[in-house]
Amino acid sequence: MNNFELKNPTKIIFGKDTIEKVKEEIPQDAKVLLLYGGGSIKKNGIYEQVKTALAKVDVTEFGGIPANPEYATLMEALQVIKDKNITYLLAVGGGSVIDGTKFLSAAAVYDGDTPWDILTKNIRTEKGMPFGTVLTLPATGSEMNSGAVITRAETKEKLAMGGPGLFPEFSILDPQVITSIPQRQLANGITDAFTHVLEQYMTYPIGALLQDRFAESILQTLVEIAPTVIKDPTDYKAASNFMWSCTMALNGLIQKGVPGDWAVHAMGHELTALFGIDHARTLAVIAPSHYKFNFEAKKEKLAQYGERVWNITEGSTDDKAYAAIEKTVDFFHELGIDTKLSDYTKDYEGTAEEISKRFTDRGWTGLGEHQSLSPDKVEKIVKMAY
């Protein structure tokens, strides 16, 4: 096992009824901006349920941030912080609106001139705007850790940045906020917190027994409740296990002591930049066929977790590998998320070079757990996928 170092101070908040406690978390003379997407939460009830609970406090709202949370429109909502002079940020919403509240959080100290730098240039935030989180979307688990992904409409860049002063200082995760929830994202929260698992755990072994078990528990835990929650979200015991095993998919523990890869959420990020395809379905577009191109230097892993969460006792370690692979785009299949480029877009021709020309124009030049895939690689992976 590798070093590692582990720190998470978010506080969690898990349960039913327990939006109301917003109230005893944020301090009563603080100025707050309370961010929100599209609106939903108002039909939900959610809404009412976070401002009663402040009914005592400062609150000025900023509603609209898109699935993808938007530069320009975070720099709006930047500017009603300098103008309101919030202290505090309260994101009610699911991973994007948690995202662009992170950003938020960055943006509001940052010193210099333009607040894209902290991404194109990898700044650390050592010290943001305090925020919380309400969850109403299990899938990210940005509820509970310090990075965030940010699109920009105009370059077609979607870039991530962090920072360990970018942990929320709570979470609020009532299971029930699921109920209202599309079975289009409920497949999305699922496919997105397995594949976060997956990047952690698919790689090479190297002796973390008990990181793999923690893995391997997350992904049969969501294998177990998929087609529960997706037929019925109101059964209590599925979605709470679905909401806690997506913020546990990542908020930085599976991660500790093993190598990491996400080559796959680089090259999906790209795919949601240029078509805007769901986040969690440029991730089913690209696994299979990454998984595939890094066969050899994935497949010891790879039987594992064909063994562990698939039940795949027969044949060589090849033969468990690439049955693994199969099983898990059924997997995807079965929550009607399709596995290649050619369903969502038919001009995808030319998309393997630009993704590869982007990548090197930024220096990514070696991408995995092995810092071994070179853009020309990354073309082949995508072209694999269309």
Second form
Number of protein chains: 2
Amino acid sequence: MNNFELKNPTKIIFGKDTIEKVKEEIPQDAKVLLLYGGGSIKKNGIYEQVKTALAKVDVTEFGGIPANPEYATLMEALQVIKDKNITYLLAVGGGSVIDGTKFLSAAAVYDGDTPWDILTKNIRTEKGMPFGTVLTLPATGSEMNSGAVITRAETKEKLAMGGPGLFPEFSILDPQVITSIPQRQLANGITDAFTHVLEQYMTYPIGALLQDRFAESILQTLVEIAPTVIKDPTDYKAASNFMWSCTMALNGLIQKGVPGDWAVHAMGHELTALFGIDHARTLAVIAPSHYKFNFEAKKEKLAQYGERVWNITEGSTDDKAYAAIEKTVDFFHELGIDTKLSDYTKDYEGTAEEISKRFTDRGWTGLGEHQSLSPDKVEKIVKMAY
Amino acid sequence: MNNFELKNPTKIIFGKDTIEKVKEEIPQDAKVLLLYGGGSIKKNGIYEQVKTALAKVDVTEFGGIPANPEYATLMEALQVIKDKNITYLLAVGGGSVIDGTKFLSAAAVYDGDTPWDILTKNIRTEKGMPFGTVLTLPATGSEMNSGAVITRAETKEKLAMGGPGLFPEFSILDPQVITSIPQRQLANGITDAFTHVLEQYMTYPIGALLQDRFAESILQTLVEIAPTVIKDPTDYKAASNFMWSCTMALNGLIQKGVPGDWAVHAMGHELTALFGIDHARTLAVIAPSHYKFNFEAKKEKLAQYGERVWNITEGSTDDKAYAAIEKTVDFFHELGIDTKLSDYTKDYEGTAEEISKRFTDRGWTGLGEHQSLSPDKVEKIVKMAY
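Structure of the form predicted in complex with a further copy of the same chain, given the form predicted alone:
Following is the full complex, with the preceding chain placed first.
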């Protein structure tokens, strides 16, 4: 087990009919900017619940934050923060709205030349403008971590940011919100959380027995609840375990003391940038090829995953490891998630070379837990994923 | 799954050679009271490491906090805090020293008549004097929670306290500290953590699938590392998983959204009070009888535990549940922990009646997850444990 530090101050308020508790968490004298996305919260009743709870608070609204939160849109919100002397941000949405709000939390207090620096110069935020979240889409785990990914259409960039000052002060998780989420997004959420766990787990054994078992616990739970979530999102048992699993998949706990991979995300982000494929689906496209390509380096963990998550008991380590990859592909398929790039676009020729070139241009010479995945290897993996 | 709230702001610093980091966590201008127990830290080098790290800080010392931290001793420490204008507390020890420090954190800022009120009047501390810990004995989980248990010899009482202001600001967990812990205390620590998990898990199914799996993960890890920890505490892989499992067993995570039992602790505390039996050993005495007595109410979870933790695959739910209790007893025995009261004292006659009477006197009419364990049932359970 590697040395680690863990501090996660976010207050989680979890359960049925908890959205009204937002009024207890935001200072009464705050000037709040309520941020949301495409407006689904106005159809599913969440907007009404939040507005009713904050009836006595000074609330300005900013809607329209897109999936893959866009820098240009966020700069408009930043202007509102300044014009209205906002003191508290409230994200009501999924990972994109929350990530966008984290950027605003950082940008609102940043005193450099341009907030774009926060993304390009890796500026970590020690203390941002305080913010809370009401989660409407379980998937990314952003509601209980301090990281964000921001997109800039102008430069076709998708960049990460973070810092200890960017944990939400509170996050309200009412699993009932998933009843209004389209099946496609539910499948994406499950796939996203599942892959988050794999990125932190599918590396090599490092003697972190408890972390391994926690990671496997999340995977097992997602496998167990996935069919019910897709079929009947009003099933509270499935919904609540789905939501809590998504949060625990990326709140920092299971990554402590272990190596991380994250190469699947690095490659997947490019597929979203190039083709607009849903984030989660890009992960399902890349992961199987990635694990096959890096089979020797990962086969011990792949076999352990096969045994513990998929109950594969027969065969050698190699057999179990290979079967585990197949089981993972089957799982994605059962969710209705295609796992080949050609399922999403007929225009895939040259993609591998393009992504490899982008990584080279950025100086990304070695991704993955061994920092050994060079751009030429990335090219081969993406090709395997056609 | 029940609704829940979770907020745990303690910063964990985990790993090899991390004790020196204490200097980065305590304000340089703090007036620190360093609290410890019987002085073992002066023999095992931990005291030196802490003192060296804090060479530039104003440190006063208070040693001699006993196992089951004693109110009278703590009142002496409180006087030192006042006399020396202490601003920061540093616990260097196990659960007793940390619990005692939590009491002092609360008492230092309490403005009522007597700090005893904190214990008898269930006064929750919203903000105590800031404190950190250097853990020297994995067991209780006190290093990452906000609860404490304090003993008062004068009145033969052992009372609980807590509040959101009593989380340590930081806790340093260097697994290497276990190399100097006597085998007996290592066995106690494993038993204590194992039973902490059982108290939060061995109730009835409530659809908290992820919490169940997390609880089982800790149990599985403890089972896996226990023989090595006892045989060779210098094995870092075993030591680090032991230490992290003890913390995760009682930092609040696995209890969220699920019913808790805690009747084993309630009964066990009395055996410590009456006979001075080590806390962990009292739990091993009570737990098997408790689970047999409440078999019908707990058998579904007992069987699940048997299947998942002990790989019991044969037989009915009842068979598996019963076999799981037997496996638990065997596990304690392999650790060198006796599981009958008569193994500890020949003077056990009348104990069940005495404990039952004490519970009646305190008005404890219904313990356990169903609040249905009345004093007459307690009497029967304790008798079964003779």
